[in-house]
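One chain comes next, on its own, written as structure tokens: the form predicted alone.
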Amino acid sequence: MKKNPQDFVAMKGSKPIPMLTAYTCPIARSIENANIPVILVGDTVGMVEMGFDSTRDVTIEHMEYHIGAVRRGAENTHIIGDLPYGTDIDPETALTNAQRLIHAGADSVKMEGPNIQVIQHLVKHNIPVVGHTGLLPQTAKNFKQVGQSSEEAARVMKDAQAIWNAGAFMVVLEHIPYSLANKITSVLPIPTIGIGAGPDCDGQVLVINDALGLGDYWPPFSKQYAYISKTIQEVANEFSKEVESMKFPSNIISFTGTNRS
């Protein structure tokens, strides 16, 4: 059964909370079918999946497009779908794409920094938030680790806490101190899912090309569970030798059922 906001916070101190992001319908299939009670569909996409060099390339039309395709792949998990960047700069503007995300399939939206106006005037028309603080992809000119000087940690913290006021159900911790995080979760009363933040945090969330191994390049944060590029590679190879030599598509077994090319 699908999970609502509520849930989630419920689980806060008593059940860890696992999260992975997905772009496609067939991988938002078998992390559904895991138990995975939560999706996020991030403007990773746009790096992981497309090409880009930043996540700021992304536009909502992309966002639309991949949230409609895990939606298909998994009706009874929650979907969170990224706000990319530039489209939550005012209440009004966050709202009309809001409500567009909404409409392709997501049951809430995640937005990166304090934007405290932002997040209430969501929150008010009936649309889950769930907030994001540490180190911002959207904004940040490098991707080390935030919240490493006690006024930065400060700052973190006052983020966190402003996201919670203004409503959010969850907030996301990303690349920031293991001691930080642990302080932001033990004060917050809506649960925190860590990305690079430690173990204290109330769940985890992993880009799924990175637990993959889909890819050339991960955070060092990540983990990898497979090393699926070397597989496909694998393939294409044997694939490649087998249309050479003949036995593509000779060695086919026959089966009853639709073909798909």
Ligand code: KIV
Second form
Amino acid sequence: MKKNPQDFVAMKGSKPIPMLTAYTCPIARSIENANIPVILVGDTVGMVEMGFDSTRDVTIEHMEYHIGAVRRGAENTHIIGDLPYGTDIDPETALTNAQRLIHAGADSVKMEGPNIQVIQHLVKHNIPVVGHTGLLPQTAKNFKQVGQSSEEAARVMKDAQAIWNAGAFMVVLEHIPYSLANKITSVLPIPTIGIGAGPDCDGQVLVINDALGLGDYWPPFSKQYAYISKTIQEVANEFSKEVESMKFPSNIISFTGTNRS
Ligand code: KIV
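Moving on from the form predicted alone, please list the structure of the form predicted in complex with ligand KIV.
Whole complex next, starting from this chain.
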């Protein structure tokens, strides 16, 4: 059954929360079949699927398209839709864009940074919000770890608390020292979801392309569970050879189509 924000808050401290990103229907279906309770349709789609150099090139229309595809693949999974760069600049603009993502199939929206008035405005209009602090790819000048100095650590802690106080039900902690993630996790009553933030968060999120080994590069804190890019190249090579040698198609192949279980 699809989980709601209260279910995730109740999981804090009792059951670690696994989260994966997805951008397409078949991948979302496989993730739902693996019983992952929450999918993030992140604006990372711009870099890992669309070939942009930055997430800043992603538009609200791109997000609607991908959220729709993921919803069709994962009807019973909580979907978080990312508000792309510039779509949450003020409370009214953010509300219009968040409503578009919800209409496209998201159950909640995620936004980067301690944009308190915007979070409060969305929550007031019954849109569940996931916060995001630490490294903020939409505005970061580089991808270095955030929160190493005591001043910066205090600022990240303050931002996480402000995001919670504004009404967010979950917060992503990206690329911060493990000790800082541990402190934030023990102070906040809402779940923290780490990416490059160590083992003490309430849950972990990975970009699906990184976990699959699908693409050209992976951040150092990710884990590559497979190497799908290599498999695709092997399949393409084999197919090419079989076409050239006229081994494919053969008479024994059925084209009736099957559903794999
Ligand atoms: O856009 C995204 O996929 C994200 C994750 C890296 C947390 O924000």
